[in-house]
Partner chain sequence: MQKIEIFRIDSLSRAPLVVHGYLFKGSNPKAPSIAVVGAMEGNSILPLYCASSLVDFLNNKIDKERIEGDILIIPSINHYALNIGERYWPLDKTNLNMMFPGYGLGETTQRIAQKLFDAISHYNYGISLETRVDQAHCIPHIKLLKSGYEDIESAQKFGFKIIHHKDLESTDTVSLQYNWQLWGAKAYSIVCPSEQQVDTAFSNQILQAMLRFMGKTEIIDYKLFHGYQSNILQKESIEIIKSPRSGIFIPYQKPGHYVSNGQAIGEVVNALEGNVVHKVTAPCDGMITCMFSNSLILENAVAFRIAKIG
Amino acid sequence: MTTTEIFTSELPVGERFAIQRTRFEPQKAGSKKIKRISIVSGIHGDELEGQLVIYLLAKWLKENSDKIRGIIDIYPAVNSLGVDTITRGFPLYEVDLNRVFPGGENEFLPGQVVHALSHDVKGSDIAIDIHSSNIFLREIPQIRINKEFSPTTLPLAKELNCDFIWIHDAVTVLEATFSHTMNSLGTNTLVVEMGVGMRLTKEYGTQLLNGILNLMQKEGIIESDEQFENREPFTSEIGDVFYLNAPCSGLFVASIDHCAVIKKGDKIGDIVDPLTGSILAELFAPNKGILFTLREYPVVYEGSLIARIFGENDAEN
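Hey, can I get that sequence as one chain, in the form predicted alone?
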């Protein structure tokens, strides 16, 4: 196990910014080419779920170093300045690092940061970019992949023990993300979304750890007799995503657990007015399926996203 600074920069007032990577390798070097996987988190400073996953992974690898057959690189906190200041973007510059890839070594500081990361991850066979939701929404463990790259990334996604795989069409802004950049460079890259911003969800962390270990075992990066959990995910290939938005402002009080399989017409919750003790709106599922996004922060305004539901289009709907 070796820890390396892949990028450093001097900051005002004597401070210093660095991106750190820890590498795990087989105990015995062989002559044949081995696979490499890179696990990245903290591109957004207010998303901490990935740090828990990477901690659990690093702990497992340290305790099972004899089982490592490939190269595992971990990057727990790419935007460490954002983590330190509890901000999503890159402080001082107020930019979203996941919108300035691939960057360049002669660009402004955020561009240099993302260039260093993509340059270092380049050459990996697989990369996993772990994100959380924001403080407003809770997401079940899900993988989002670009339809353009799905022929090679979808089989990998199905090994990650997540509940839902959302395949989306390309949008111009996505070309400036880490995942699009790395996929374009030949590294099969998966984006995981789970949990809530600024929080840790222990059960989700354990779930994704099992998925990463399962994927690495299938790819020959680790060799273990242990059987890792791998649940069968829903996939948007065979259905649609339905959105439920607030029809008015107020306080959202949920009536349903997250990650619930629901029927059309099931009650999602109420929007209430604490001042008058009134129910302003009752919210019901527009479709049967799996509730994979649910409002976490209760204050809502007209149009606020309350829930996302994945369901199949059939005669009943």
Given for the second form:
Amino acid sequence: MTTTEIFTSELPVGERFAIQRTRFEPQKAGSKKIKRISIVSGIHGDELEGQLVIYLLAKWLKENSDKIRGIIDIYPAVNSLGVDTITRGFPLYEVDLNRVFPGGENEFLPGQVVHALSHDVKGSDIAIDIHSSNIFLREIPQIRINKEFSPTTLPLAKELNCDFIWIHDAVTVLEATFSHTMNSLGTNTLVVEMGVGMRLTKEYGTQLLNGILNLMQKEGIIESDEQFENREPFTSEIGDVFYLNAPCSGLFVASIDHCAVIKKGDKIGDIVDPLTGSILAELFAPNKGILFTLREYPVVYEGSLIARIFGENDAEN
Amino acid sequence: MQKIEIFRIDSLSRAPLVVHGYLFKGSNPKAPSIAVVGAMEGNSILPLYCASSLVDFLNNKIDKERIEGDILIIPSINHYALNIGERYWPLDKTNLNMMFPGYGLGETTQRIAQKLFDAISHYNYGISLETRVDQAHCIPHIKLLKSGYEDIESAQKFGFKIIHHKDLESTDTVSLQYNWQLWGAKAYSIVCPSEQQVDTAFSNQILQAMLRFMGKTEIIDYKLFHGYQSNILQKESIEIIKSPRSGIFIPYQKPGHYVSNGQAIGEVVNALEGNVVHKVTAPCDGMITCMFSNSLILENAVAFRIAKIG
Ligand SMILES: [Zn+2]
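Hand over the structure of the form predicted in complex with its partner chain; the form predicted alone is what we had up.
Now the full complex is given, and it begins with the chain already shown.
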């Protein structure tokens, strides 16, 4: 286990900014080519679920170093300044690091940071970028996949013990993301979204740890007698995602639990006005299915996302 | 002049955000029309001031008959950010200029973009008043995206020193200028210095450039002095000078100044001990177009950009 700084920069007043990576390698170096996996998190500084997953993974690898057959690189806090300061974007610049890839050495500091990351991860067989939604929405453990790369990434996603795989169409603006950049460079990259910003969801942490161990076992990166749990995910191929946005501004009060199986017309919550004690809008499910995204942050404006529901293609939907 | 409501959004505890446009109907139905969008972000002091100065000019300083084409000015889209010193949309910190063409059934900022775009997309010309995204001061200039629909020739009519003919990046495809061009308007961004205090030398220059443009395109019957014959700059024409050290940045020169190869143009000082840790020298002859805007400079940050000459 070795920890290295993949990027450093002196800050103006007596502090050094660094992005760190820890590498786990097999105890005995063999001659045959081994696989490499990179686990990345904290591109958004307000998303912390990846911190827990990577902690659990590092702990497992330390305790099971004899079972390592490949290279495992972990990068828990890409936006390290942001992680320590509840800042989603790159502090000072207020830019979303996941919109400035691939970056470059001659670019502004956030561009240099993402360039250093993609340069370092390049050459990995697999990369996993762990996100935890944002502070506004809570998500069940899910993988997001760009259709363009799905022939190679979908089989890997199915090994990650997640609940849902969402295959989306290519969008030009998303070419500036880590996953698009790495997939284009030949690293099969998966984006995990789970939990909520600024919080840890312990059971999700363990769930994804099992998924990562399962994937690494299948790929020959670890070799263990243990059977790792791998649940069967549902994929967006067999249905549609329905969006529920706030019809007006106010305070959202949910009436259901996250991740509920719901029927069309089920009550999802109210948007209320505390000042007058009135209900401004009652929200109902537009279809039946699984509510996989639920508003966590209660202040909403007209248009704020309240819920996403995945429903299978059938007569009722 | 008509004051028209572009959109309105309620808030849980704040007063509603009501965005207005100021529409000056032209006297000549054959004259082209133009829309001007001011502050989309909270730190856009010059975009706000230049747009509102333009409203004042058309309202109070020119005869109505000399306004030939329709002119719509929307000085601010984002009062909510301006009023509390936020840069982006205050709730989720999203950048409105990355939401175009907008989506009426989507998130709040997508809806705002859609309502704005609906009001302006059919104009012949479009000006988006912007500031730089990164921490940099620049001289006022035109940014024209290489969308395939851009019109360099008409961009010359502003008479700015510089037209930055910018390579298209994926994130540019959700900007106002790009989508405006896609919808058939001749659209330009005027990149304003990002100072938080109004510098009237800059605001005058920008206001004059807009009026010069409207005069030359016969939207208004008003002839200003000629401006510069703009230089068109691509990536290759700009020299990037980075600071290898962090500390307190003391520039000796400013954007707009001409410098010679080898000239000392700034220094970086150790923030705790005060000694000079780096002297910044110009690597070429040229004009400074852009400079790091914060006195605390980061290692490897771009201290200056110089447009090469000679
Ligand atoms: Zn994220």
